[in-house]
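The chain below stands alone and is given as structure tokens, in the form predicted alone.
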Amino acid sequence: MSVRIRLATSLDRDDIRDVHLSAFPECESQLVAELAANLLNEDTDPETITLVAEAGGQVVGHIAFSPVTADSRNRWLGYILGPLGVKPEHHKAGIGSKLVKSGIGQLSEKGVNVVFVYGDPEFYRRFGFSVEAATRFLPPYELKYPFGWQAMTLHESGTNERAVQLSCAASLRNPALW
């Protein structure tokens, strides 16, 4: 089956939040279906980014990317991955990898320093994720399970050995997601 990854519009919105219904356990699929729907019409400076994955002319995968702001840095531009869902059954055929190194692509190419995530170590390692390369940013609330906070350095800022704060997108500043 072919998979077209294309950016999301307004008029995703419901398919959007299908996804992330049927992806997440029913303890948080409303909470993540929300964020989802919340950030592809939230605006941002830089611009969110937000991509579907079409399958048969329907809508089954959906990942969102959105700016962090880090304290007193200059010059400086992170991204967070979240959320990334694809329905059930379209599960193992290559889909939430397909959204993720689309997305990646895009921001390296606008020149994004740093990506995060906060999510299965296992999964996103594939992509060049490390907990390693995100102990010096610190989330913008305390974790559940810090283990799954995750960055990629896309390009190089520069060397500062200090903890860094960082702040995220207005749907995104939920305590309950983190």
Ligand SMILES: CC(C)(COP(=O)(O)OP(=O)(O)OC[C@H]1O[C@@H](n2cnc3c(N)ncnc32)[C@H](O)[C@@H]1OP(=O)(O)O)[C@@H](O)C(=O)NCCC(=O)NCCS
Contents of the next structure:
Amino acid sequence: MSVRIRLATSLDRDDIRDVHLSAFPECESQLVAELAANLLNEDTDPETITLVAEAGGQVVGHIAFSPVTADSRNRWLGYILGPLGVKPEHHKAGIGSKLVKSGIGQLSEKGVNVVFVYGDPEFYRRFGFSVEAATRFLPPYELKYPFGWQAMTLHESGTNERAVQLSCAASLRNPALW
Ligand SMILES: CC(C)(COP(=O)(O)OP(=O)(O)OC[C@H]1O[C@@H](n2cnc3c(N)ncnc32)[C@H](O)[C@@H]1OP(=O)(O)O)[C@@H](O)C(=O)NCCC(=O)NCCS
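Switch from the form predicted alone to the form predicted together with the named molecule and print that structure.
After this comes the whole thing, all chains and molecules, with the earlier chain placed first.
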């Protein structure tokens, strides 16, 4: 079945919620579905990018990338990937990878310097994310699983060895998500 990746609109809200309610374990699915819906609404500057994957005319996957800001860096652009989910009956068909690659391609074209993700390194390293690239960047909240904090540099922004504190979009300002 062919898969199409497109920008999401507010009409996709219920489908996006359904993706995450079915993709994530019950203990976290409500929280993630809520986050996905909130990010779809959130007016950030620069803009939050939300993509959906459609197969057979149905939304079967979703990914969001929202901006993060660094305390001391004016002309630096950072984004964080999350959430990402694919409906279980469509797993292992390359849809999750397609969503990640498509989003990262768009961010790279926008000149974004660094993309972050908080997730399983086993999955994200295949795209070029690494724990090492994230070490100088302090996440907005204390992490329950610090080994999941990763980054990928898309465009170098000069050397700076100082630790950098990151802030995130309002939808992500919930310690339960970290
Ligand atoms: C993770 C997820 C988005 C992958 O979607 P998908 O469409 O199945 O991904 P793809 O088909 O592009 O890639 C699947 C590959 O990733 C692997 N994979 C999936 N989840 C993984 C994980 N947690 N750790 C390691 N590898 C993982 C699969 O085994 C598969 O490997 P293969 O290519 O060698 O067969 C999907 O499994 C999902 O929605 N999971 C529940 C929600 C979730 O965990 N989201 C990510 C939060 S960090």
